[in-house]
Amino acid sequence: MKLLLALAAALTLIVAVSSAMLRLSLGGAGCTPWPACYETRADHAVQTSLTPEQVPGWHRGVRLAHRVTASLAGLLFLMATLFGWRRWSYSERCAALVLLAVSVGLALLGRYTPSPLPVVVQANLLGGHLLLAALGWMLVRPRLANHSSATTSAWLPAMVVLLMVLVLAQAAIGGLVSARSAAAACQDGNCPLFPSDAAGAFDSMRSNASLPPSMHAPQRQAVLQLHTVSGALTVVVALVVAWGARRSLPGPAMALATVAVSGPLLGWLMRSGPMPLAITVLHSLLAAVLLALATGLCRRLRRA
């Protein structure tokens, strides 16, 4: 069982790439010549109107592969609840519930994407996310009820949990940033921390085409800063976790601080410069896997 729920996590993580490549080169990621060709996806309604000239080639050949393995993975849901549903745990049985609740979401979600609004973007950023977390509980096994506790403190489990409800926000942001077309709202160095007049930046259900086209309109400007601003509370609440479990569980960790000081550097070398599509799929990923291993050191802390 725990090899076909490992094998399912694999597809989910290439799902998550595809996707995220798909959605993040659509939005200028990697395009050329930096940075006029970004601005000109300032307006949402330019993705979704793009002329097959316009598409990169390979996109035929990652939207294949993404459809391939987004359905694998969810008939791997279906098999491991229906062979494991009997030993499981409540918390195990659970998690397998919202693997299945969440596959039928994205995929009914699939029909409205890609979509003028940024809703469509986080719910499917979210959806991911929340598959990760999910198969990393059912992966990861809990401490025996005998286990001594003398190294972990008695504050970690509400920390871990304080750090997976941060990373879930900092993705629904992140969500935002990408659908608003902000990456690069700051590059020209003059971009205040509380932008003014930035009516209408955090309205999910508003498209682009009723904001300011400019790539450093102080909406999008805004809609960045709150994403530094998240990641940065973010990051210092995983260093603390890593911290808390540097002794009791030092390999998770040390993974753990790894991956939330990773996604602040990739983000920093894209907001200085040109923005890669490989560093700006990573950067989406690693807040997905820093959920999954929050998610798993959140079980481990549990007593069995």
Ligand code: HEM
The other form holds:
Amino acid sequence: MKLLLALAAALTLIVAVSSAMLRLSLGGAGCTPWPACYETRADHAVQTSLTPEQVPGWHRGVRLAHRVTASLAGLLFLMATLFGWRRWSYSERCAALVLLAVSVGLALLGRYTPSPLPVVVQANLLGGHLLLAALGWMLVRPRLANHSSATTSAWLPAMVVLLMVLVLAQAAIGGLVSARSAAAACQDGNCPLFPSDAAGAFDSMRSNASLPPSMHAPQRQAVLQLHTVSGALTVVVALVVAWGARRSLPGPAMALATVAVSGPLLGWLMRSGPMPLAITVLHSLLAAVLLALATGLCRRLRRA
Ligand code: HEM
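If the one shown is the form predicted alone, what is the structure of the form predicted together with the ligand?
The complete assembly is shown below, putting the previous chain first.
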């Protein structure tokens, strides 16, 4: 069963990466001449009317890989549930139901993707994150709390849950940053922490067509600044969690700290200047890995 779940997790990672590659490259991540090309792509109509010459050749292969791996992953979720249901605990059954419900939801959402509405980008992102979190939960055995030798601080489990909520919120705001093409909003340096006149910035049902076209528009600056500030908070909480788990779970603690610092560092590079597509995709992927690690740690801290 563990092999089946690990295979499903690997396929889900490929689905998340291929989805981010398609979305972010259409959105202008890594395009030239920066930032003019990125500003142009903020308009969804431009993204969907690109000529075949303007769409990178690898899109076709990645789109096919996305569809094939998504279908295979769905199949593995179903097989794992059929074979594992009887001997699973209540929480594992809940995680399996999350896998099935979210993958059906994402399949339906696929019909409306790409979309000018940020809410569709956020739903795709959060769906992928939730799949990896559920798999992280099912792949890890709860043991630590039963080991008399293992002492963890009483506050640690609650802190891990806080981290999971923060990473999910960060993914939602990050999806808004990319849907609003706001990565370059502060690259001219004149960027107030709380831009005024940012009406509509956080309305995920509002497309970019109803916002000022400038990439330095206050709405874009507001979204990026919030993502940056809450990103810093998420890093602090992740490091506190890693510190709390350093003795009882040194390996997971080190992995969590490494991912929690490297992801936002890439984010800082992306908001400071033009970055290749691979960096933006890696930032998105590390966010999903951070959530899966935090979920696995949360399970590990629980009583069997
Ligand atoms: C733990 C903290 C963080 C998490 C979990 C996180 C997560 C994300 C996610 C999921 C996206 C969407 C990517 C996509 O559309 O696939 C994103 C986008 C972005 N993030 Fe973060 N982020 C974090 C911290 C930061 C920080 C600290 C910064 C900057 C200082 C940053 C800058 C950006 C930028 C510029 C984008 C837009 C990329 C684009 O569309 O070109 N992030 N983030």
